[in-house]
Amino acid sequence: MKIAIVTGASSGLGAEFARTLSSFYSVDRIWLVARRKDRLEKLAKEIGNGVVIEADLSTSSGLATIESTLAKEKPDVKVLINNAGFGKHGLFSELSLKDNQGMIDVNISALVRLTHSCLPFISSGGVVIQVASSAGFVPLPFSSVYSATKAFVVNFSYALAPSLRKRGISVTAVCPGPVKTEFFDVFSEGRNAVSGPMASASAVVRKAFRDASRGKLISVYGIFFGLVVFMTKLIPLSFIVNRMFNAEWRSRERWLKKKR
């Protein structure tokens, strides 16, 4: 049986990776991972072939869940989407361990472990996309953890690249800047934490869909981010960060001063 794997499905990118999938790859069933099974349930419902895993990736029973179904049913992997992720907006001092540790449990960790151990199930012409942000790019001094799992997804799949060429299987990095999804409900907690527009979750999905389809090891919506992906590599990092820094401390200043 031909399967597609959507981590983090229940909404947002996943939702939409697992809705848009089919007008891009032939597959027999989509598994559609994540904790909410009331949305993973309507999901599947709406797009027909979908299958519903239940598990929360920051575990190592979810993970399990995964591993131990894929043991039993031996499923043909013809797409792994790793999308599930978080990402909490505020100084490194200032946020939670909890919520530190979290980040790296999840968009780390989590990514690792289930490209691992579906590997085994991916024959030639095989796709994993690696869901990350074009923050692995570029350090946030108010999301310092959640870049730098982004940077290593992002580096990651590099690494990876070469090797999975050669067996016929290609990787794909989704690098989108700011995407209108319930990810900033928990990233800012209320505070709005971007400027300017946001991207649809379609655009980015149908053009990391395109991009995968040709081989292509990145993908970044839109001219703007695109250019700052770019300029990264014209432009030394301590000066962006530096910048980036003090325009958001002023940004949260004034932020702070209308709460009082």
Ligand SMILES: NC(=O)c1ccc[n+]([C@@H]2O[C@H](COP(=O)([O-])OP(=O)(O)OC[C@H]3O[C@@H](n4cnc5c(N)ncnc54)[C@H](OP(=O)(O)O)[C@@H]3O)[C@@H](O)[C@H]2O)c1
Second form
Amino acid sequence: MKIAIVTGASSGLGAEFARTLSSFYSVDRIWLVARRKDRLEKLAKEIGNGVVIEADLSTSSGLATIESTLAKEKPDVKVLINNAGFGKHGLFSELSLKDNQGMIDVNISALVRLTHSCLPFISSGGVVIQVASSAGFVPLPFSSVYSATKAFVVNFSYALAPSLRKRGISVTAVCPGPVKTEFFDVFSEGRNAVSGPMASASAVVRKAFRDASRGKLISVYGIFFGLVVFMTKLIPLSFIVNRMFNAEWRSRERWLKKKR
Ligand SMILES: NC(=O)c1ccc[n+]([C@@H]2O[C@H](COP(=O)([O-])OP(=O)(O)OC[C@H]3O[C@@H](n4cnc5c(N)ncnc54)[C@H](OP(=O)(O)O)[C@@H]3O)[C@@H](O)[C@H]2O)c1
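What would the structure be for the form predicted in complex with the named molecule, rather than the form predicted on its own?
Everything in the complex follows now, all chains and molecules, and the chain you saw is the first one.
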């Protein structure tokens, strides 16, 4: 059986990846992975060929749920989309260790383990999509661990791609700027953390699938963020990050003053 696996399918980009997948790839089933089962069930009904896998990817038992299903069904994994992830906004020392560690567990450890566990089931023509972020290129000083997890995903994708290409499998790291999803409910707990415009999930996903089908390693949606990523090759990161830090620090001071 030909399948696709989409993690973090209960909302935002993941749900959109699942909805759009059949326009780009022919698979029998789409495994929908996340913690919120009710959301996954609704989506499975909507797309018609979804299979719900309730799993907390921050836990070993959650990851084992997917691995045991793979071992039992031995599917032909045509598309793997490691999309589940979350970010937290705040100074490193102000965020809890649980949050900082949690981002590493879901954004890095789960992605690495699932990629490794799925590879024996991916044959030539298969596609691996790793959802990173533009923060993987431009570290956000008020989201240091989040940015570092996404830099890991970018670099992991760069390093993994050549060996998988030898097996006829493509790797694409998706690196969007801000996207209108529930991400920011968790990231800044409702506080407006983005001043500029946000991309729509459907535009980012369509661009990601187009880039993946061309075998493009890095997928960046929009001219602005394409330029941002390009500029990181020309301007020292410390210069960019210090300027971002100072601007955000000043705005935070103003916000705190108003709150007092
Ligand atoms: N939105 C943006 O601006 C933006 C920009 C760049 C990159 N990204 C990346 O895009 C990806 C998707 O984010 P989104 O914007 O679509 O946000 P979202 O709407 O909040 O979706 C996040 C998804 O990840 C799942 N998830 C989180 N923790 C999980 C866990 N422990 N176990 C299993 N699933 C978990 C959530 O499912 P449950 O809560 O149901 O488990 C949800 O389906 C993330 O990797 C994010 O870092 C987002």
